[in-house]
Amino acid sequence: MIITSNVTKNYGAACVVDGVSLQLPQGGITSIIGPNGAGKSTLLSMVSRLMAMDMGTVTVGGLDVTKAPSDELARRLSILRQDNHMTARLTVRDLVAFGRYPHSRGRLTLDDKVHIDRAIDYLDLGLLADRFLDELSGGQRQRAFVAMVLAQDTDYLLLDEPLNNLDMKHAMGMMKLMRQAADDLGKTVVLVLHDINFASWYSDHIVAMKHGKVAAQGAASAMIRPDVLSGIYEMDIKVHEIGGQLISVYYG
């Protein structure tokens, strides 16, 4: 379980994350939604120790992220950030192999290679495995970075806007992959998403943030409601249902 207690981050006089306390469920998919500037990505960065907290505590699977040794945390938790840039000229396979570093320390074993090949196959990158990253489209590169995170084989996967640069087909494929990782591999997946429809269809739990605070949270069925979403986004949001089955979320 991921537990945050009174987590706070300030930039000068601006409070970006304001005393957030959460208990994210073990297993399944949790999506963090909300308008731009709500603090979603900042919160995820503090949970993963990419960014220091000004106040509060975070534990992941019982580990205090501020105190746990880096190698131990990296075997428990992996994160994909929004801004993934590689200056070195690497192939897809080289990049995915970086995900095994917490386990292999750069000396790849047969087991590491199994994880690398599996992650490449999961993301349908087999035909691109020996291509250089700068030869790929933005969507292909995004899938390669997700494969790297998957190869790390951690209990907790944190992904900050993993659907960036993906067309509809590959965005759906990415969400299906996350669903499969949660259901078949027992992963706890936490995503920052802007697309409410993808959040509604694939999430077990949704956390909505607004102005640096948790505005609402709960099961997807309780969160994807016009009264909840309209208040969070401060606009008219409708939910299309047929026979009680959610079909889509739209604005109007």
Second form
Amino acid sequence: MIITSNVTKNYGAACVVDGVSLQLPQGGITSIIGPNGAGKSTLLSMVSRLMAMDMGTVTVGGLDVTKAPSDELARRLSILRQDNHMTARLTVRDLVAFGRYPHSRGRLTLDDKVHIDRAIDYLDLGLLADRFLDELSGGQRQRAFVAMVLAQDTDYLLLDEPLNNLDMKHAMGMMKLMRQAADDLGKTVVLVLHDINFASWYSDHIVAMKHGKVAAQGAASAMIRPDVLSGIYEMDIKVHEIGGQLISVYYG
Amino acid sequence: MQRDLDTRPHPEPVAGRGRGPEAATSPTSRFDRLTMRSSRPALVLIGLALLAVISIVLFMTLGAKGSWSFVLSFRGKKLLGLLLVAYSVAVSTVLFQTVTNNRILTPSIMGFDALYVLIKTALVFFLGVGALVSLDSQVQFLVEVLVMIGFSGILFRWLFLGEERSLHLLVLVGIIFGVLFRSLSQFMQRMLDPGAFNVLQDTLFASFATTDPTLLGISCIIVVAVSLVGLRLMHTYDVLSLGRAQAINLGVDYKRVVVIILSMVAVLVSVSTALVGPVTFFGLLVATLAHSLVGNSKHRYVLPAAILLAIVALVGGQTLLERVFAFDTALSIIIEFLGGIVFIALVLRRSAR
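Structure of the form predicted together with its partner chain, given the form predicted on its own:
All chains and molecules follow, beginning with the one already shown.
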């Protein structure tokens, strides 16, 4: 369970995350949605200790993220941000192998190799495993980073816009993979998503943020409703049921 | 996308569940590429080690006249000085670039060595020339190194510990710090009385041809101590090169490790600046070459490659200039010239992207 209480972040005078208190359930997929600048990524950064909060506390699986040892947290919780700029020149396999660092400190064991190969397979990167990251397209690189956090094999997976740069097929594959991680491996997956239809189709729980606060939250079926969504995005959004799934239409 | 261009008929595995797609590629070409890529760093290291040994042997023996015992001990001291400088500059630059996650900035460009000169000048200025003369030069050096760690800690901590900052901001801050430190030193040097200034200038006036021999012993000890600390952190370097967010995600105690590494950098810069004075672009030249020769970013290859390159450049360069061309002090000019060109090329290539 991820519990945030009264988490606040200010940039100068602007309050980006304003006293957010949330309890994200153990297991399943939780999607955080909301308009640009709602504070979704900032919240995720604070939950994953990448950013210091001005106020409040966050516990992940009972560990206070600002106090617990970083290496212990790294075996519990993994985070992937949108922007993964780095200067290091690595192959896909090298990058994925870094996911095992919290477990083996850079000396790969046989067990690590199994995890690495499995993560590479899961993300369909077998053909690219020995290519350098700077030789790949944005979407392929994105998948390599996801493979790395999968290899990290943590109970909690936090991903900030994991569908960035992915084509339809790989976006669908990514969400299926998250579903599989939640259902088969019992992971708790938290995603920041912009595509509310992906959120509707794949998540158990949706949290909507607006102006740094939680605007609404609940089961996916309760959240994907015209009145709720229109209020959050301040636009006209229609919801249709197609093949048992709630699909939003908002194209004009 | 390689797979999209691949026209051979093989079943497309479902995204996210693909099993063993390797079977579809031709195994030999993959094998060749793998072996070529994995043996390249080792070959580079062997080649550089050979070149370094040749440079050292030539430096010690070429054009020697008279008693060998004198020649060897005289040149041995010079050689030790050059080796210490090569090692310090190479290691400090590579680690600094790793910690700051960039390939353009080096400790010297950020004004670390100007800070060392400033500290030395300030000691004379405030304590008087008596302190400089009466204090044992090794004790004095230790004091300077400690002050250096403290100051660089305060100055550079806020720059590198928080959220990642833009490279442009860092370059500007570095240039401004460098100019500030240099002009403060010059200002204080002008205010000194001529006698004190003479003594100070004597200690600041070092070059590749005339390394300061009194500090060799203590420098050796310091460099070994720093290297031992560095070896213990060896496993974090590759992780740090993924950037701050990934390093924290993977459980590196980021603040602690970065502070330790920046202190190591400060000490190593002090050593090299005390021995040969400030060199701005040498570290950049060596680190850039090491990265591109090795071809990947693993520190267990890049660090030794940078050290060996620095040894080849300093010892080999000095041998060439002193023994073959009979110039004397021009090595720093040549190295700075080449390093400066690399710096400009890097900045241009970056802005072109």
